[in-house]
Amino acid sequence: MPDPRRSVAFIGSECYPFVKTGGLGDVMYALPKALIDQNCDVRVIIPRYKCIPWKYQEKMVYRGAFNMDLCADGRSFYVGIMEYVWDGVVYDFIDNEEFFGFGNPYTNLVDDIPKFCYFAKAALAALNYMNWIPDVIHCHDWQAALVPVFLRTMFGNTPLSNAKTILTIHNLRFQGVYNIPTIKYWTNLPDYVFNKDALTQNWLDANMFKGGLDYCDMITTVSNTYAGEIQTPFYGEHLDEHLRYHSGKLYGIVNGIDVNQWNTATDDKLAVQYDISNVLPRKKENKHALQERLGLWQDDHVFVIGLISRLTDQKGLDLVNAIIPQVMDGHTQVVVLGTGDAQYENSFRHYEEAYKGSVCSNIMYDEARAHLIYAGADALLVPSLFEPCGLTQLIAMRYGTIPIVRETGGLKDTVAPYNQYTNWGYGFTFDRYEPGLLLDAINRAKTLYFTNRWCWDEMVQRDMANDVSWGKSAQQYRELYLRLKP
């Protein structure tokens, strides 16, 4: 085990399998587990939402409770601590019925701002109460962004003040912005933190993410390319200037995936399990099962394209929408899985009707169906406008499904473009955000698939052999922890 040992507290708004709405939940689950193998002592702190399945709640152990001052008028709130230990990771749940009894983790900004002001302070107070003083407090996204601010102000004279803080940007689009009086009331933070260099934005609003970026010791984001992109006006979501100012403490570390959860050899959701030694014949069997289950024409020789995504502009669905008529050539099938904006839900339903037997639009999210698409499709589309890291392309490679991606964020960092002259690469890419370039990338993939199948099959096996686990990323995070606490 690498020395020295480091203790790390993860603070965030969601964590698989307790509650998950997106990639943040996967990271909060998988990274702590990988850090244990890097000789880290890890504790995860999340809210105890009402929606957490009872099979986990009934196993939680009561660790204590106290009242905590929070608001500018002296109003205080109950803080309960419930604990659950699993796979060597300690999970502490902040319990408060008033804030977390709604059911879902996110409701609306009016309710979420007080909820996460409370959570940020309660997480620190809980660490103090348990007398567990970590070397590093690792905060995630805007919901935990006030942790570094509270730590350097109200907790400055507590044992926690020796801890260093890292704030990870998973998606900069969501920042926790609300009017200054409201956030002043719900935090009772001193006036000096509401200056233009910290919490204040546009003179009238307070930006919780912006304040956290200012007060934390180190900033990370989920890919090296995204770390550069967010310092530009197009991707910076009005914080690009702030991030350029703090660029000296900004690092990009690409996410991984849990290779035990995503394992073709043990995945019971597949029609046939497989590994790199038998992927070629058994992917065909999964393709048959996918076609049969979704009502597509049964045909060995068609090129099946999968799309598993939230149906929003960010995910490049306008590009996909624009080119489907040109993609459907009698030798191609398209499978869509996801929910989102009504315009995309309706357009994909239209394409299913227009190309019966060749397009299947699953306007839902079904975990079992997602696994079968990863295994049964030949290629997976991820044409995002921006993508901080992205997990679907990593899962696709793990399942021997070739990604077709736009060169942005983590997609650029993880998918090396195929080079026909060297016969090497992990997928097909395009750069500018244009439908014609997406169509060209799809056509290049189809050309290789139909005319040089042995090159395609080599890429399938190369993708499956590629290490997309958390091991390398966890090691990089550990190096940052050591840099903060020498």
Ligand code: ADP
Second form
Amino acid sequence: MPDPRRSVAFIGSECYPFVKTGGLGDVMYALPKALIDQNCDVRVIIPRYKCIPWKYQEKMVYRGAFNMDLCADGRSFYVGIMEYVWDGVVYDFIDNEEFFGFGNPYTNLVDDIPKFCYFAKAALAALNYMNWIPDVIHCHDWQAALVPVFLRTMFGNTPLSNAKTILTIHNLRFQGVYNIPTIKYWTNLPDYVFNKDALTQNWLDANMFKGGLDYCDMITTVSNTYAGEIQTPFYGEHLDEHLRYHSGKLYGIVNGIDVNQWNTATDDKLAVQYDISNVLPRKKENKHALQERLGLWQDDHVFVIGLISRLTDQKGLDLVNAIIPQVMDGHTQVVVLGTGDAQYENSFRHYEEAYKGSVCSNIMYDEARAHLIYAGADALLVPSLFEPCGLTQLIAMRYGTIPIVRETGGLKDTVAPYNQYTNWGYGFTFDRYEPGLLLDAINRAKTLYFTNRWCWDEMVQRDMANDVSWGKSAQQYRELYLRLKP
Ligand code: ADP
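Go ahead and give the structure of the form predicted together with the named molecule, now that the form predicted alone is out.
Entire complex below, previous chain first.
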């Protein structure tokens, strides 16, 4: 075990298996567990949403409660702390019926802005209340971005102010922007934080992410390539200049996946389990089961392409929509799993109708189905317009499914392109955001699959052997924590 011990509080808006809408939820679950192996004490603080399944809610233990001043007019709110200890990680759920008592984690900005102003302050107040003063407070995305701002202002005279802060950018697209008076009202933060170098943007708005990036001690993002990309106007979401200014404290550390949660040898959601020694025949059985369950033609010989994604413009779905007719050649099937923008949901429904038996569009969020697709598909598409890290390509590799990705963000850092001359690589890639190039990458994959199966099968095994665990990255986070020594 590396010395010395560090204590870290994770603050974020979602965490698997309690509540997850995307990759952030996976990271909030898997990274703390990996950090425990790096001699860290970790406490995860998330809201206690009503949608957290009862089987977890009933195991939570009441840890305490208090009232907290929040608003500019002195309105105060109840903060309850419910605790659940699991696998060495302590989870503290911030309980408040008014903010978290309905529906899903995110609804609309009008509700979400007050909710996460409250959450950021309540998380710090809860740490103080429990008298647990960590070395590092590790905040995630805009929902926790006000934590460093509160810490350096309103919590300046508390023991907590000795802690250092890291703010991790999982996705810069979402920033928590609203008019200044509203955010002033819901935070009661001093006027001086609403200056153009911190929260204020375009004179009229307050940007919670921007303020957090200014006030935190260190910024990380989830891949090296994305760390560079967000400093350019195309990927910077209007914060590129701000990030260039802060580039001295910006680091990229690529995400991993929890290899126990994603383990083909023990995954009970698969038709048959497999490992690297029997992947070739067993994957075929999973393909068969997938085709049967989804109503596709049952045929071992077709090339099955999976797509598991939020259906938004970030994910490169315009490219996919543009080329599906050219992909459907009688030897290819496409399985989509996702929810999101109506325009994409409807176009995939249309393609299912148009290519009955060859295209299956599952417009839903379904964890079990995702596992079966990872196991049963031959390839997984991730043609994103931008992708901070992306987890689906990592899961795919772990399941022996070949990723076909655009060379952006974490996709570029994790999928080395296949080279037919050296017969080495992990997947198929393309660079510019153009449908023709995606089609070309799919065709290169199909060519290898149909004409040189031996090399394809070797790549399947190489991908399964590839280390996509959190090990190396957790070590890098630990090194940053040490560098932040108070
Ligand atoms: P993002 O965080 O941008 O949504 P990531 O690739 O980082 O994308 O993470 C997506 C995670 O959510 C993966 O674990 C993926 O399997 C899961 N996921 C996405 N859509 C669905 C869905 N419709 N059903 C089940 N799991 C899904």
